[in-house]
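Just the one chain here, the form predicted on its own, laid out as C-alpha cells.
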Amino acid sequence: MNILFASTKEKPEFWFPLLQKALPADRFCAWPDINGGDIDIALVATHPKGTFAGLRKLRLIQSLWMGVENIVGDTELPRGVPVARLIDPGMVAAMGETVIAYVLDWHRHFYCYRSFQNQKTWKRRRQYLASDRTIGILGLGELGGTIAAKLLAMNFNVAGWSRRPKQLDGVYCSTDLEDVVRRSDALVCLLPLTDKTRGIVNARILALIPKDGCLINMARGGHVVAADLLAALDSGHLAHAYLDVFETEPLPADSPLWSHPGITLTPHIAALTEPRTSVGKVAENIERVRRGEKPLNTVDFAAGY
C-alpha cells in the first residue's frame, strides 16, 4: 500500500526507519509528495493545510496524536473514510506521570515551598494525607481511567466525570459533571475538545471546586476560560493552577498566564507521542485495512472524537 505522512509537527526521518521496518512491503512518502494522489492511508498529525484534496483512493487516516479535532474540522476530510485515533502506550505513560507530578506538587504544597524560597521564607504548611484528598478526572477513556488507577494505588480518592457512564472499581464515576466537579479537590482536564466541551472549565465550575483546590488542564487550552481562571486564582479560591495546553500556541508573550503566581505551565509536553510506542499501533490499523478488518480507536463524528 501507499502511505502518506503529513504533518507539520512531528517530523518524518524518526518515523519512516520504524514504519518501514514494521510494514516493509509498503512505500512511504511525505507531504508534499502525494504519489500521484495515490495514496491508502494517511498518517497525520497537524497536517498541512489541502493534504486531504485529491486523495480519492483513502481507506484510512491515522492520527498520529490522541486529539482528532483538527481532522474532524477539516473541511476537506473526505467522507465514508475511517479516521482513526492513535491510542499511544508511551504517550500514556507519560501523562499518567506528568498528571501525578503535579497532584504531588499541589498535594503536598511544593508550589508554596518554591515561593517561600524565592522569599527566604522559613514557612511549613499543614500536611494532608493522600486519603484525605479527592482528585476529579474529567474524562474517563485510556488515559484517565490509567491515571485513575494510579491515584487509587497512592491511596488517593478518584471521583471522574464522563458523559456515558462508566464504572471503574474504586472510582466514584458520575455522568453529573457538578457533581463531580463539588467532591473534587484537585481537578484534572483529559477531555476531547468539541463543541460540547469548549469552555467546559469556566466561572461556574471553578466556583464548585473546593477552597485551595487546584486544577491541572492537560487536554486542550479550548476547555478553559483563561479570565475565569485568572479571577478564580486572583480571588484566592484556587491555590494553584497546572497548564500544558493554550488557546494560541506557542503562547503569546504578552498573556497574562506566563507571569501568573498561581500558575504553573508547560509548552505542551505533558505527553508527546512516542514513535517507538506507537508504531506497532499504527502498523496493526494498516495490518487491519489490509485484511478488510475494521480500524481500532475510530471516530464517532456524531461525538466528535
The other form holds:
2 protein chains.
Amino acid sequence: MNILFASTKEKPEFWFPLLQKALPADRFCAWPDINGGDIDIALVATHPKGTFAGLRKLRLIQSLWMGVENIVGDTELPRGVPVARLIDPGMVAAMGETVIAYVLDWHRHFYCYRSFQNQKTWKRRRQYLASDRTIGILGLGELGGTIAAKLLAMNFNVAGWSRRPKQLDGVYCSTDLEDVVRRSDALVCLLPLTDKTRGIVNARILALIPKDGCLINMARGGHVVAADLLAALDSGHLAHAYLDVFETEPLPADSPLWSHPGITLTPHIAALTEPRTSVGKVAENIERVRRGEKPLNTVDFAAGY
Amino acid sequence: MNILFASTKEKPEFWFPLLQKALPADRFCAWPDINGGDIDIALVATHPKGTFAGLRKLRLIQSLWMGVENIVGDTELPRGVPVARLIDPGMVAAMGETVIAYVLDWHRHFYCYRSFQNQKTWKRRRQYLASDRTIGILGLGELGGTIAAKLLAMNFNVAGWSRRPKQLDGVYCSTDLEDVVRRSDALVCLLPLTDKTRGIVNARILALIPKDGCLINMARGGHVVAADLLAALDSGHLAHAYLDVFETEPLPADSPLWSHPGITLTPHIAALTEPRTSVGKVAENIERVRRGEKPLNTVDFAAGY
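Previous: the form predicted on its own; requested now: the form predicted together with a further copy of the same chain:
Full complex below, order starting with the chain above.
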C-alpha cells in the first residue's frame, strides 16, 4: 500500500525507519510528495492545509496523536473515510509522569518552596498525607483511567468526571461536573476538545475547587477560560495552576500567563507521541485495513473524538 | 510509665493528644519538666543538651525521626539504654513522593522548562521513556527499598548500593559504589549519616554519574561535599541537583547553594514524621518495654544507625 505522512509537527525522519521495518512491503512518502496520488493510508498530526485533496483511494486517516480536533475540524476531510486516534502506550505513560509530577508539586508545596528559595527563605509548609487529598480528573478515557489508577496506588483519593457514566475501581465516578469539582483539591483536565468541552473550566467551575487547590490542564488550551483562571489565582482562591496547552501555540510573548507567579507552564510537552512505542499500534491498524477489517480507535464524529 | 518528650523540632501539642489516646495509662511530660526524675521512656528528635542527665530509670530512648545521628553522637547518652529509630509509614510515603517528584522533574526536564518560562522561550527538549533511564539509590533500607519498588513500577531501571549485600526484586544491587554510580543517570542519596558515609558524594563519585545526570540528596547535608557538587554543576557535567539537607541548617544566607541556577533546594521537608501514622509505632515500642520485650528498630551502635 501507499502510505502518506503529512504533519507540520512530527518528523518523518524519526518515523520512516521504524515504519518501514514494521511494514516492509509498503511504500511511504512525505507530503507534498504524494507518489502519484494512489494513497491508501494517511498518517497525520496537524496536517498541512490541502493534505486530503485528490486522495480518492484513501481508506484510513490514522492520527499520530491522541487528540484529533484538527482532523475532525478540517472542512476538507474526505467523507466516509474512517479516522483513527492513536493510543500510544509511551504517550500514555508520559502523561502519567507529567500529571503525577504536577500533583506532587502542588501536594508537597514545591512550587511554594521554589519561591522561598528565590527569597533565600528557610520556612516550612504543613505536610499533608496523600490520603488527605482528593484529585479530580476530567475525562476518564485511556489517559484519565490509567492516571486514576496510578494516583490511587500513591494513596490519593480520586474523583472522576465523564460525559457518559463510567465505573473505575476505587474512583468516585460521576457525570455531575459540579459534584466532582467540589471534591477536587487538585483538578486535572484530560478531556478531548469538542463543542461540549470548549471553555468547560470557567469562573463558575474554578470557584468550586476547594480553596488552595490547583488546576492542571494537560488537554487543550480551549478547555480553560484564561481570564477566569487568572482571576481565580489573583483572588488567592487557587494556589497554583499548571498549564501545558494554550489557545494559541506557541504562546504569544505578550501573554500574561508567561510571568504570572501562580502559573507553571510548559510548551505542550506533557506527553509527546513516542515513535518507538506507537509504531506497532500504527502498523496494527494498517494491517487491519489491508485485511478489510475495521481499524481500532476510530473517531465517533457525533461525539467529536 | 513516665514518658518524657524532648525535642527542639517536634511539637508536643501535636503529639500529646495522640499519644495519650494510644497510651491512656501513661503520664507524659515535656522537657525540661521531668516530673520528678522517674522517667521510663524518652521520646526525642534533636533533643536539648542535657536531656538525659539524671534519668536513672530510663529503659528506652525512642527517636521520633528515622535519622538518629544526633542521638548516637551525644556524648552524654546513658550507657546500656537501647535507642530505637522510628520507621513511620507516613514519613516513608512522604519520602517516596519527594524522590518521585524530583526524579520526574529531572527525567522530564521540568527544571529546564522553568528557566525557559522565565525567559518566555517556547522550546522543546527531547522526551525520554522511563525505560531509557537508570535511577541509582544509595542506601537500600526501609526508604531505599520502598522507593526502588515505586520507581520500578513507573518503568525506570533501578540500581542500588548498600554497605551489606542485599537482594531486591528487579533492582541491580551491588556493594560496589563506583559500579552503581556509573549506571545511575539520577543518583538518589538516602543513607544514614555515619563515619563511613560522611562526604561519600565527592568529586570522584560525582564524575562517575553519566553526563546530564542529576543528584538528589534527601539524606543529610554531610553526605555531599558541597564545593565538589558546585564544581560538577558549573562544569556542565551534572544537569541539576535537588537538595533538601545541608551541613548547617537553616542554610546560611550567604551560601552559594541558594541562588545557583542548577540547584533546587528545600528546607529539610522531604519527609517529615507524621504523628498520625507514627504514634502507633511509638506506642508499640513502649508496650514492648512494658512487657519486658526488646523494642523494635534499635540502633546498632557499631554501624552507627
